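One chain follows as structure tokens, the form predicted on its own.
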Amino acid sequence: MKYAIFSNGKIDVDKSLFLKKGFKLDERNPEVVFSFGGDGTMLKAIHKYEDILDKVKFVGINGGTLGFFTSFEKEELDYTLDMIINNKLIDNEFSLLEYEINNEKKGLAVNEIAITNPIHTQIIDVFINEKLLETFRGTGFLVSPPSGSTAYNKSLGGSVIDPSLKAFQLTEIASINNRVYKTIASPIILSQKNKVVLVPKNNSNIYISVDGESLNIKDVKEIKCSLSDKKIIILSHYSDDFWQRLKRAFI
């Protein structure tokens, strides 16, 4: 089995164990990617192999402070490799978000795309399926697939979404609501058939980040978002399902 290692640099990995188990190192076209670190490391690993997501599975080895995507500890590596060889792990599928900015910049998000400005009030027209829903005033928006519903989205009061659902979420960030200006003032969960378009009125003052990484786009005219057909597969114990990881992370 071909494998690759993606590490946060803080964990020493004994590659001889992989060789002993019959794994072959292939950094370009692996079948399994082992992420050693926390959730941030896993996100970077997924984006590195974004072009071959239909051919690769990910294994999270926890080495951070919080690992929602990491089901295994470094001390379990020998056991984990045996479980992979014997097909004893479960495939956890997560749908991704796809975005397009100014009909030019395209990409995928595992956790979210954030459209923010912490200094100046943003004014953004929100279209769902080409129909105007509202004119938003506030700090910005977060758009997230189910895998990101437990990340930044949850901190904003967004809903936790069962990853088996084909849905994504639009969450406001510090909206202005008074007798003059009104917004929905609630997270909106949309099915896969829906498309969201955000059109800023003051496009020179917008900061966009995807999974915590900033995009250098100065003149943002519109951001299109929808649920992608592409998925990621993260391996875990059969007993360590989404709800158990949710409990472990937050309760």
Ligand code: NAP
Contents of the next structure:
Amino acid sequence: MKYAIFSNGKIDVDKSLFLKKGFKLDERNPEVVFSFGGDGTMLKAIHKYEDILDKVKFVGINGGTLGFFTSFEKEELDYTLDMIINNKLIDNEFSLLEYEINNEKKGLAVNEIAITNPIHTQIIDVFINEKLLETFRGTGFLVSPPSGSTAYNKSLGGSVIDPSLKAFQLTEIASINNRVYKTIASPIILSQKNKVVLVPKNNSNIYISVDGESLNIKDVKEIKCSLSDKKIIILSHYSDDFWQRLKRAFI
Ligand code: NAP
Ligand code: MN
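The structure above corresponds to the form predicted on its own; please give the structure of the form predicted together with this ligand next.
The complete assembly is shown below, putting the previous chain first.
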């Protein structure tokens, strides 16, 4: 089996163990990518292999942080490799979010795309399927697929979404709601047939980030979001399903 390692650099990885079990290192076309680190490391590993997501599965080996995406400890590597060889792990599938900015910059998000303005009141027209829903005033928005629902989205009071649902979520960041300004003021969960377009009305100090990385786009005119047909597969032990991981991480 062809594999690659993506590490946060803080964990010593014993490659001889992979060799002993018959794994062959192939950085370009791996069948399994081992992420050594926490969720941040897993997010980076996924983006590195963004172009071959249909051919690759991810395994998270935790490095001592929260590791919501990781199901294994580094001491269990031997056992984890045996489980992979014997096909004993389950596929956890997550649909990704697709975004397009100014009709040019396209990409995928695992956790979210975040549009924020920490300095000025950000005004954003929100369109769902080309119809105006509201003119938002506040700090910004998050748009996240189910895999990101337990991340930043959750801190904003967004819902945890069952990853088997083909849905995505639009979550407000500090909307202004008063006699003059109005928004829906609650997270919205949309099905795959919907398209959300966010049109910022004032452009200074607006920041766009995807999965914790800044996109550095100066003149943001329009952000289109929808649920992609692309998905990621993260392997876990059969007893460590989404709900068990949720419990372990948060309760
Ligand atoms: P980080 O500051 O280490 O991430 C914040 C925490 O979120 C960490 O405990 C991280 O786990 C955890 N996390 C990441 N993705 C998760 C997921 N899908 N479900 C549950 N927990 C998750 O930064 P990072 O590791 O580079 O991660 C980037 C992410 O941080 C962004 O995509 C965004 O979702 C999140 N974030 C959250 C806030 C907030 O809640 N106020 C603000 C900014 C960014 P690990 O420790 O294992 O990495
Ligand atoms: Mn982290």
